[in-house]
4 protein chains.
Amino acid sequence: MSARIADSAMYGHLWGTPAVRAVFEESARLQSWLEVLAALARAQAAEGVVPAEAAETITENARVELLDLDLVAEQTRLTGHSTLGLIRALEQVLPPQVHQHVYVGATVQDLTDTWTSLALRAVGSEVWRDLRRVEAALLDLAERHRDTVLAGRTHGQPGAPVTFGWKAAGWADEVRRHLDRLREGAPRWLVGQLGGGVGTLSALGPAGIDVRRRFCAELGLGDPGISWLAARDRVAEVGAVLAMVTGTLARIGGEVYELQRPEVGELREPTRDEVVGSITMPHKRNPELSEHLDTLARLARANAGVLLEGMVGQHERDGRSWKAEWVALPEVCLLTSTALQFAVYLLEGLEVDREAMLGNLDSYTGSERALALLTPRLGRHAARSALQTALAHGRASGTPMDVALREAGLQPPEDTGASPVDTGAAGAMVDLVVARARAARAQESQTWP
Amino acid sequence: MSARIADSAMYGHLWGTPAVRAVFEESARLQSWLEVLAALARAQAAEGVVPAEAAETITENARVELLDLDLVAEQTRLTGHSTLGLIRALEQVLPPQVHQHVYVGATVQDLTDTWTSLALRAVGSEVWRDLRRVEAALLDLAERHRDTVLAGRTHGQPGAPVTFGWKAAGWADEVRRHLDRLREGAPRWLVGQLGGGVGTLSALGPAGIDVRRRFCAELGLGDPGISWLAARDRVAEVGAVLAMVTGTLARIGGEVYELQRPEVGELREPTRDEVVGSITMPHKRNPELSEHLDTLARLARANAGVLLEGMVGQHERDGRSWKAEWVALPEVCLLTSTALQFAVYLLEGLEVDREAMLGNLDSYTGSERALALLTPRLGRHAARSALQTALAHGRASGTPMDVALREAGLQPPEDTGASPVDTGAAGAMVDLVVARARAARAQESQTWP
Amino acid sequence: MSARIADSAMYGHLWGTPAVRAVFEESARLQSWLEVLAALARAQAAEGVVPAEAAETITENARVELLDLDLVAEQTRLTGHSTLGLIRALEQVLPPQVHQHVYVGATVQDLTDTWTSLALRAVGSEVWRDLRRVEAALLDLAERHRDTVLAGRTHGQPGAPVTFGWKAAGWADEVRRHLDRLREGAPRWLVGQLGGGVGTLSALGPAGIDVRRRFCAELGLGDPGISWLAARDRVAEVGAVLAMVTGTLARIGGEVYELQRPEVGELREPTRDEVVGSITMPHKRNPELSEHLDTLARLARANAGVLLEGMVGQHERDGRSWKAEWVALPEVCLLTSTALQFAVYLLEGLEVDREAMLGNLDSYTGSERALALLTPRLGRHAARSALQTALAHGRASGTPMDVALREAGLQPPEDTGASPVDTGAAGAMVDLVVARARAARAQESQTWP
Amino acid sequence: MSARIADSAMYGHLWGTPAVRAVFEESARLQSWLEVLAALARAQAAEGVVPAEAAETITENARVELLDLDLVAEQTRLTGHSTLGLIRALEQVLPPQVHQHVYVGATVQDLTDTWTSLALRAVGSEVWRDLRRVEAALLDLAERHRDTVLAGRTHGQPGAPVTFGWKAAGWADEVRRHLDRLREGAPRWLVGQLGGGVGTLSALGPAGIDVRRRFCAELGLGDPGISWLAARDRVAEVGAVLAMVTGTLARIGGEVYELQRPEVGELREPTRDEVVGSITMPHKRNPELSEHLDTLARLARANAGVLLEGMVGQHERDGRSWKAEWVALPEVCLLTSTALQFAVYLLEGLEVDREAMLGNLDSYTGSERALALLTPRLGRHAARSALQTALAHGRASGTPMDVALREAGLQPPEDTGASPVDTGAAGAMVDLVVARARAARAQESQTWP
C-alpha cells in the first residue's frame, strides 16, 4: 500500500521511469547490498582476513530471492538497526561457520554509501544516455531550423528576430555543459565506502587499506582515500547537477508551454489521439508534457536543497543528514530520469509552425527594422524618438513598421516587405554550437562514466 | 513495486503513520473521489439538475471495491486525463441512463481539491490529537520538573541555571501556538471546490451557486464563495503550519540529542531492549528518535517550500503548481504525522537525570553566582573584570566559583555551597504557561476542527 | 559603501520602500534599542529595582543623536558583543551614578527581540495598509469588470469564458485571507522579550515577572508569558505570511505579464512616458512591474525558508538561527513592502482591453458553446467526439464553433453569433466576494494591529 | 542609508569582506561596466565597426570618477532602464561625435553578464586563495594531530577512537574537491556576453562574431559560442559550488561548536582578550566564529536556491530570474568569502586539547575494546550480549571497560590500561590524503583561474 502518488497505478508514470525505479526498489537495493557484502568478503579473503571458502559461500548465497524478506523487515523494525535484519536473514541461509565472516569490520554506511555509488552509476548511465538523446534532438532542431525565423522575446514581449534553430542551439549548449558536469563529477562520485564503525578500518588490522582498495575494485568503484561518512559533498553535488538538468528541461518546457498558447501558436508538443485535454472543452490541447517538466524541476530542486543542507553533518556520522538523503537522493534521481524521458518525447515530436512564427514577427515586431530604416534619414536619436512617439499613439493601426513610417511621414521603400529579416549571427552561432557538440559526441563514450 | 524508501517494508514506518497512509493510499483516494461524485449528484438532485434516482444510484455505487481499478489506471494513462479513467470505470458499473448524470458540470480539480480538503480534515484531526498529546506530555514534564535545576545554555555553553520544567513549558507554549494556528486555519482550509471547466459553474445554469453550497454541506466542508483553482494560499499555509510543527518537534529532538551526549548525560530518550545502536560498539545508545525528528523536519520544510512556490500559478489552472502539490502536500502530511508519533513516544518516555543536571551546573557554570558574591565587595565593574581574568587563567583548577574566589583572594562564605541556585522566575513562568494551556485545553474540542 | 544592490542609488528602489528602510536602518534601530532600554529602566523604577531618577535620566538620554556612533561600532567589533558597544556609548552620556542602572538584568536578545516586535509592528502596519489598498483596487476591478468577458485559461490554453472581475475577485479573496492571517497573527507576534542571560529573569529577583509585564506595556507589546529566546515560531510565521503575500502579488503580476503579451493583449500595466523598455526595440512595452513582483516573491520565499529553518535552534539561545534572522527577517519585510507598493501602482493603473478579451475568446475558444449546441442534436458522447475530430483536423480554418458546425454538417443557428457568452455564476461569485470583503473592511481598523 | 544589517557599521564585518565588497560596490560595478564598454569599443574599432579614435576616447573616459553619479541614478530611476542612466552620464563626458559609438549593438545584459563574469573572476580568485589557506591549515592540523586520539562520534555518541588529524584530513579532502570544482568550472563560468537586443549580434553585421571574440579576449574572458542571456546554468552552478563550500565550513564550524562544549572540551576556537561572550556570565567562551559559519551557510544555501530556480527563464530574457540574480549572486559571493576568512582564522588558531580528548575516550567509550577482550573468552555473540546487558545496568559505576569486565566476572588483564588505542588505518588515511593534496598544491597555480 503506497501512500505516495509517485507509486500510484494511475499516476506513477509521472514520477519515475521503470529503469530508475528498478534501481531503487527494495529488493533491488537488498540485492545490491548483498553484492556489496559478497565483494567485501572476497576482498577480505584476498587479504587473508576471512577464509576463501567463506567468501565463496557468501558470494553464492548473496541472492535476495534466497532471503526471508519478512524477517528482514521485522528484524529491522524490531532492532531499529538499518542492516541487522538483513544480516540475520543472510545468516539464516549460510552455514553457521560462515556467520562470523559476514559483514566483518563493516558498518551500515559502508553498505549504504557503497550502494549509493552503485545506484548512482546506474542512474547516471540512464541520465547520460537520455541527456545525449535530448542533445541529439536539440542539435537536429538547431540544424533543421537554423534559418526558421521567429520573434525573439524579452520580458515576454516580441522583439527583434531570432531563429528557432538558434534557440535550440542555446538549449543544446546548456545540455552539453551538463554532460561536461556529469563527466567531471564521475570520478568524484563513484567511490566506495569502507571504514567500519567510525570509519578507521580498525577491525581489519593492518590489511584495512588494502581490503578497501580491493573492495572498491571488485565493485568497479574508485577508492576514496579516506572515509567520507560525514562528508556529503558528493551527494550534494549530484543533487545540484541533477536539479540543474531538470532546470534546463523545465526551461525548454516553459518555452513550449508559452509558444503553444493558441494566441502565439508557434510550437506544439506532440500528442496522441487518445489524449483528452478537457472533457468539457474539446478544443483544448494542453501542453501537459511541457508543464510537467516544470513540476518535476520544482520537486528536484526541493530535494537537491535537502541534500545541500545535509552537508552540514556532525562528527563521524549524522543520522539527520543521512536519513534525509535516503529520501531525497532517490527522489531527485527518479524525477530527473522522468523529466529526461518526457523531454526526449517532447523534443523528438515537437511541431514547429513556421508560418505562425513569421506571422507573429510581422504583426508584433518590426520597430528595430523601422529604426534601421529611419536612422539614416533622421539620425539615431531623432529616429528613436519619432518611433517611440508613433508607437505610443498609433499601436492599434498597423505593424510597428507601418506606424513608424506613416507617423514619420515617410513612404515605405519598395523593398520593405521583401527585405530579408536580419537574424544577425544567429546562423553562425548555430553552426558553431552544433560543430563543437558533434565533435564532443564523436569523441566521448555513449555510456557513463 | 515502490521505488521510494517511504514505502519500504523495512523502513516505511519512519516516513508515515498507518492512519495518514490510509488517507492518501490510492484506493482510499478513489473512494473519497467517488463520495465527492456522489455528493455532487445528491446536491444536483436537490436542485433539480439531475434526477433523484440517478443520484441515489450513483451514491449506492460509489464504492471503490466495485470498480475495475486496472481499467481506471489504464484509461488514466491512455488519455492523460486525471479523472477520465475513474469516470469510465464508474460508468461501467452504472446503468447507461445514469451515465449522463455523473460528474455533471464538474472538472478534475473539483474532485481533487474537494478531496484535498477532506483529506486535510482527516490529517488535521490526527495532527490536532497528537499535537495535544505532545502538549500534554510537555505540560506534565513542565510540572514535574518545575524545579529541576540544570544549566541554561547559550551558544552551546552552559550558563546561569534554569529548570527543566521551564524548558518544557517553553516548548509547550510553542505547541499551543501551533494549536491556535490549526484552529484559526480550519475555516480557511476546509472548503469545497466546485466550478467546472474554468471555475464559473457555467454548466449548472442558475442553480450553480446553490448546488455548490449544498455540495459543500453534504461533505461537511465550507463554501468557498469563489472558485480557488489557482488560489493556492490555503495549501501553502497548511504546508507552512505543518512544517512549523515539525520544526518545533525537531527543536525538542535536538535538545534531547545534545543533552543525551554522555559527556552531558542530562536526558535520555526511551528505548526498547531489542534496539541495537551499534553492532560493534555495544555501549552506544543513539538518540535515534530525536535525530529522526530533525530529518523529518528537513523534508517537511522542503515540501512546504514547494507548496509556497506553487502559489504563483497562472490563469484558471496551472498544472505546474498543481501537480507539484500532488506530491508535496501528502508528503508534508505524512512526515508531520510521523514526527508527532515519534515525539509523543519520546516525550512520554523521556528520562531526566537530575543528578547529572546538577553536576554539570556545578562543574561548568557558577560565574554568575560568583559575580553576585564579588560585586558587593569589589563593585560591579571590578568584580566582572577580576572574574574574567581569573577564569581566563585558572579554568583548569576548579569550578568558576572556586576560581573566582581564590583568584580574588577571598574565602568562600560559609553559605556558598548551600545557597540555593537562583532560577529566578522560571517557576512562575512555568505556572503561567501551564495554567493558560490547561485552561485552553479545558475549553477546546478534543477533535479538529 | 554598500555592496548590496538593495542599497544601490540606481536600483535601491526596487528592493525597499522608504518607510520600511527607515525601520531597519541602523540609527533607527539604535534609537529603538535605546527606547527599549529606557522602557526597561522605567518599568524597573516602577517596581523599585532602580531609582526613579535613574530611569528618568536614561529616558532623557535615550537619543541616538547623543551617542558617539563610531564608538558604538568600534566597541561592537572589538568585543564581538552585539550590544556592549551601545551600552558603553550610552554610559558615556550618562552620569556615572546612573551607569549601574542601565540594562539591568537584561541580555542582548531582550533588546533585539523586543525591537524585532516593535519593528514588525511598524512593518505590519505598512503591510496592512498597502494590502488593504491592493484589496481596494482589486474590489474596484471586480466591480467594474464584473461582466467583462474573456477566455478562462487552463494550462495556458484559452477555454470557456470567465469575466475579468471574477478573476480580480479571486485575487481579492486571497488578499482578504492574508488580512485575516495578519489580524490573527498580531497577538502572537507582537510580544516583548525580557529574561536576562538565559531567560529566567533571575537578576530581577521577585519583581521579575512584574517588571516584564510593565516593560511590555510601556512599549505597547504583549507579555509573552515565558521567554522565547529559542522559540522562533513567531518569526518563522511572519516570514511565511509575508512570503505568501508576495506569492499572491506575484500571481497577479504573472497574470498581467502573460496577458500583456501583444499576441494576447488583454491587459497592460501602467507606465510613464519616460520609461524606456528597450533602446534598440522602441516598440517594446515591458511588463517590468509585473515581472518584478515575481522576482521579489522568489527572494521573499528564500528568506522565509531561512526563518523556517531557524526554528530548530538549540538550548536557550542559538546564534546560528538567530543571526540568520538578522538578515532574513528585515529582508522579507523590505521585499514584501516593496512588492505591495509596486502592486498598488500596477493595479490602480491597470489597463483592461475589453475588445482584445472578446476577440481572443471568439478566435480561440468556443468549443464549449459548440458542444452545447451539438449535444441536443447528436447526444453528449457523439457530440463531444464529433467536435474533437473536427478540431483535430480543421483547426486552421475558423473558430472552434465554425469548425464544429461545418464538420458536423450543420448550419449555424441564426442566434449563434448573438447568443450571450455564458459566464455562469461568475457575476454572482463576484457579488459574494465583494460583499463580504466590503463588510469586513467596514468593521475592521484601518491600522494594524 | 542602508537598511540591511550586512552594511551596518556595527555588524557589517559579519556579512562581507572588504575585498569582495569592493567588487560589488556600486562605483566599482560602474567602473567595471565602463571598462566593458571601452573593451567593446576597442573590439569594434579593430573590426572596423567604430572609428579607432572613438574607441580611444571612450577608453580614456571610461572612469567612474568622471561621471555624474547622481545623474546616473536619477536617469536610471526615471527611465526604468538598467543602463540608460550610465550611457547618458557617459555621453555627458564624451565629445558629441563619439556618442553614437558608445554601446553600439549591445544590450543591458551584455554589460551585466560580462561584468558578472569579471566579478566572478575576482571573487573566485579570493575564494580560491582562501580555500587553499583553509586547506593548508587543515593539512597542517592533519599532520600535527595525525596520532592525536579522540573518540569518534556517531549520532552524537562517542564510540571507537579516531584521530583528530584524521578528522582534519577528511575536511581537507572535501576542501580539495571544492578546489577541483572551482578549477573545472572556471572555463564554463568565465565567458563574456555580447549579442545585442535579443542576442543575435544583428546590429553588428557580418563582423558580429569577430567583434565578440575580440571583446571577450580584451577582457580576458572566454568566448561563449552562443548568447546565454536566458541560459543561467553557469550562475546556478557558481551558486551551488559556493553554497557547498560554505556547507563544508559550516560542518567544520559545527564540529568545533560541539567539541567546545565545556562538558566535552576537546576543541576551542581562538579568541581575543577583548571579546566578551556574556556580560552577566563572565566564564562563558562562546564559539562565535564556529556558529557564524553555520549562519553564513544557511543564507548562502537560500541564495543558491534562488539562482537554481532562476534557470527556468523564458525566451531570450526573463527579468524575473535575472533580477533575482542581481541580489542572490553577489550575496552568495559575499557570504562565502566571509565564511572563508572566518574559517582561516578559526583553523589557524584552533586549540586542540589532547588530554580532554583522551579523557573523554576513557570515560565514555571502550566497549569496542572490551568486546575485543571478551570475544576470545566468550565467543562473539555471547560477548556482545554480555556487554550490552552489563552496560544497560551498570553505566553509572565505571567506564564501559570496567563495567564489562566486572559484570562478566573477569579480571582486567594487566595490560588493559596500557594497551594502545587502536585507531586502525586512520594514520594511513591521513598520509594518503595529505600526500595527494600536497602533490596537487605543488602542481596548481596559486591564483585562479
Second form
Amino acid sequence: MSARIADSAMYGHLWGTPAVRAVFEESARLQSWLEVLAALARAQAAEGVVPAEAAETITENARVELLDLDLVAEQTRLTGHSTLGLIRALEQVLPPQVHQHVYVGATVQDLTDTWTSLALRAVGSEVWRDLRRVEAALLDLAERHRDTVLAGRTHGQPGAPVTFGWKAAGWADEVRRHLDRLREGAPRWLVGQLGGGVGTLSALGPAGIDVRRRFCAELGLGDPGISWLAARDRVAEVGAVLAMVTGTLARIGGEVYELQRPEVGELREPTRDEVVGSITMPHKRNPELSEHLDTLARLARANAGVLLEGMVGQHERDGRSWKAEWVALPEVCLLTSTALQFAVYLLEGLEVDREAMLGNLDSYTGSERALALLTPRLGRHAARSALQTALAHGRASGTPMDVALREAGLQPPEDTGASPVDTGAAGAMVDLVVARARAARAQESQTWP
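In place of the form predicted together with a further copy of the same chain, the structure of the form predicted on its own is requested.
Here we give the lone chain, stripped of any partners or molecules.
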C-alpha cells in the first residue's frame, strides 16, 4: 500500500496518467539509468578510455530484470550513496574483469541529470500531443461559436457583449504560446550531463569533451557545451512552463465552473449516467472536471516553485538543489499530464447553451457603445458621468437602458445605437487566431521534440 494518494488504486487517476507514471516508476527509472551507463561505456570505448569488449558486455547486461533489486535497495541504504547500490548489483552480473570499467569518471548527478533529460523527452511528447488536442478542441469551439453572443464580464459583473467563439479563441491563442514554449525549449532542456566530480571532466583526461559528445549522441541528447551541475535553470524552466500550462487549463476550468452555475447556465461540462454528483442531493450536477483543473494547477505551481528554488545553489554542486527535483519534477509532470487529459475530455464534450447566453444579456451591456456615441457630443468624461447617473436611475427603476437614456435626454429616439449584441471586432479576431493557429499546426510536427 502506498502512503501517497497519488499512487492510490482508488484515487490515482486524479493525479497522474499511466504513461507518465511509467516514466517515473522505479524499475523504469533504474532501466533508464542502466542505459545511461551503457551509453557512457560505449562512448568511452570509442575514445579508448575503456576496452570495447567491456562496453559490449556492460551493454548486454544493462537490464533491470537481471539485477537483484533487493540488493540495490539494501546497498543504497547501507552506503548512503544514491547509485552505489545499483553499481554493486550490476557488477554481480558482470565478469570481474569488467567491474573497473563501469561508471568511469561519472557521478550520481551525471547519471540522474541525464536521466532527467530522457524522462523529460518522454513526458514532453505526452504533453505536446495532448496540448495540441486541447488547442484543436478550442479552435473548433471558436469556429462553431464565432457569433454566439454572451455577456463579457469584468470583476465578475456583466460588462459588454462578446462571443463565446472569441472567448475560446483567446484560450486557444494562449495554448498556442505554450506550444511555442515547448518547441523552443526542447534544445535547451534535452541535453546530457557528464562532468565528473566538479564538472571539469578531469577524470577522463584529454578525451573528456569527445567522450561527452559521443555519450550525448548515443542517447539522442544535445551536448550542453559546459557542465550544468549547479545550473538548474533548465529544470526550473520546464517546471515553470508546465505550471503555466496547468494555469491556462485552470483558467478555462474556472470559467466553466462559474458559467455552469444554474443561475447562469451558459456552459455544462460533459458527464456520464454513472456519475453521482451528491449522495444526499440527487439533483446536483457538479463541475468536477473544471474544479479539479484548479486543484491540479495549484499543486503544479507549488512544485514548480520548488524547482525555481533550486536555481539558488552553492559552488559546483549542491544536493539541496537537484535532489529536491527528484520529488518536485515528477509531480509537476504527473499533474500536468492529468490536467491535459481532463481538459481534452472537458472541451471535446463541452455543452454550450446559446439561448441561456443570449437570455443573460440585458440592455445595459450596451453601455460601452452608448458612451462611444455620446462622446463626440458631450466629451468622454462628461458623457461617462451623465451615463453613469442615468443608468443607475434606470437600473433602480427597472427601466430598459434605451428608455433610461431617452428620459435623460442622452440619446435621440431615432438612433438607439446601443444594441446589447454589438460585439465589435470579436468575430474578426476569431478569424485571425484560427487562421494563424491552423497555419502553425499544418507546418509543425505532431510529435515532440
